[in-house]
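Coming up is one lone chain in structure tokens, specifically the form predicted on its own.
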Amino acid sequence: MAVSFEQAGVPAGVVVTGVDFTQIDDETFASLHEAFLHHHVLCIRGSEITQQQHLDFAARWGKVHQHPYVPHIEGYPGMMMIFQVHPITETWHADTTHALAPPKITTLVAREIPALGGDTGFANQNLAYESLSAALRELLDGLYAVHYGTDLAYEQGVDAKALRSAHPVVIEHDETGERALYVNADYTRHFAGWTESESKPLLDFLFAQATRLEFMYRHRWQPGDFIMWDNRSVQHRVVADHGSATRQLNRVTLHGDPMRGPAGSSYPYEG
């Protein structure tokens, strides 16, 4: 299989062509895996992929996650249809960080894409951490932050204990060992042991730091794009500038492990 890789952005992103989803051998998969870890966001373009192939390929990267309250597409357990922009998706975030073990990878396939707009932005959290001063990195390395689920999750009756966890503010990637900033404006409310008012000034700074322009890659979708990103090293958001045009994607996420960092592992928050 003649697979080609083209870097899409300096902070993140690689576009891959020449992939045949019906015959991805171990050597090809290894090259995709290496590119993914290095570039954080991987797009396979110009290749047909069915919904079953999407599920099968995602499963090569880990255990497929079943969403606790959003229904899956009939016949494809673990696959959701993304068809509208929600305020949650317009804010920079990593997926469901309120969970004790948030998803490690998210995958999307573009089924219907607007002619203009509807891009997805990605922000490299390794760079966000590395560009901080040594003194601030030392402080953050010892902190936990508490992440809460959304109002929608509470309304759907999900157990409150499953919607609140404390993660290290700085996590260490379980495959690369690289450190990344791990707070986001959708889910993070305060530092463990701190009040929300005490936490707000530093969290606001970190939210801004996490999404600086120089850390961003903006993906312009094409129909049929398969894209996957690393929730351990990037944040993402939709750019909802496509008006009333249809935007439909299939989504599959993969189970992760509890986050670990210099401060140790994540833990359920009881405070």
Ligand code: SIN
Contents of the next structure:
Amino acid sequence: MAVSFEQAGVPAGVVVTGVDFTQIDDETFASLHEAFLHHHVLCIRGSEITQQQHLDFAARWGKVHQHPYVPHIEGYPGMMMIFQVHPITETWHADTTHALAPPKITTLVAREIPALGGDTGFANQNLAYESLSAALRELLDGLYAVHYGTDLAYEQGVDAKALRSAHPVVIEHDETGERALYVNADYTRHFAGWTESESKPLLDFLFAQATRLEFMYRHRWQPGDFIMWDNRSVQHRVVADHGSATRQLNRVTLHGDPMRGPAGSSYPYEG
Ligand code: SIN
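I have the form predicted on its own already, so could you send the form predicted in complex with succinic acid?
The complete assembly is shown below, putting the previous chain first.
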């Protein structure tokens, strides 16, 4: 298969063309895997992909996650439809970090997108960490932060224990070993052992650091784009500037493991 890779942004992003989803051999898959780990956000463009092929391709990267309360598309367990912008998706985040083992990878296929607008932004958390001073990195390396699920999840009756986890503030990627900042404005409320008001000034600084423009790749969708991102190294958000135009994507996420970092491993937070 003659596959081409074109870097799409400096902090993240690579666009791949020439992929035939009906016949991705091991060699092609290995080159996609390497590009994904290096660029954090991988887009496959110009290739037809059915819903079943989306599920099958996602399953080559890990175990498909079944959402605890958002229904899946009938006949496609693990595949959700995204069609409304929501405060959660409009705020910078990695996916469902309140979970003890948050999804490592998220994949989307653009089924109907606005002619203009509705981009998705991605911010590189390796760069966010690396560009801090050595003294602050040393402090953060020893800290945990506590992540909480949304009110909606509580209302849907998800077990409260599944909606609160402590993760290292700095994580090490389980495949590359690279360190990343791992706090986000959707789910992180305080550092473990610190009150919310004690945590707020430093968390606010870190949320701003995490999303600096120079760490960002902004993906302008084309119809049919398949995109996957690494929740262990980027945060993302939708830019909801497309008015009432329809924006419809299919989404499949893949199970991850509890996070590990210099401070230790994620744990269920009882406090
Ligand atoms: C998400 O936050 O998972 C959705 C991002 C998007 O709609 O672009």
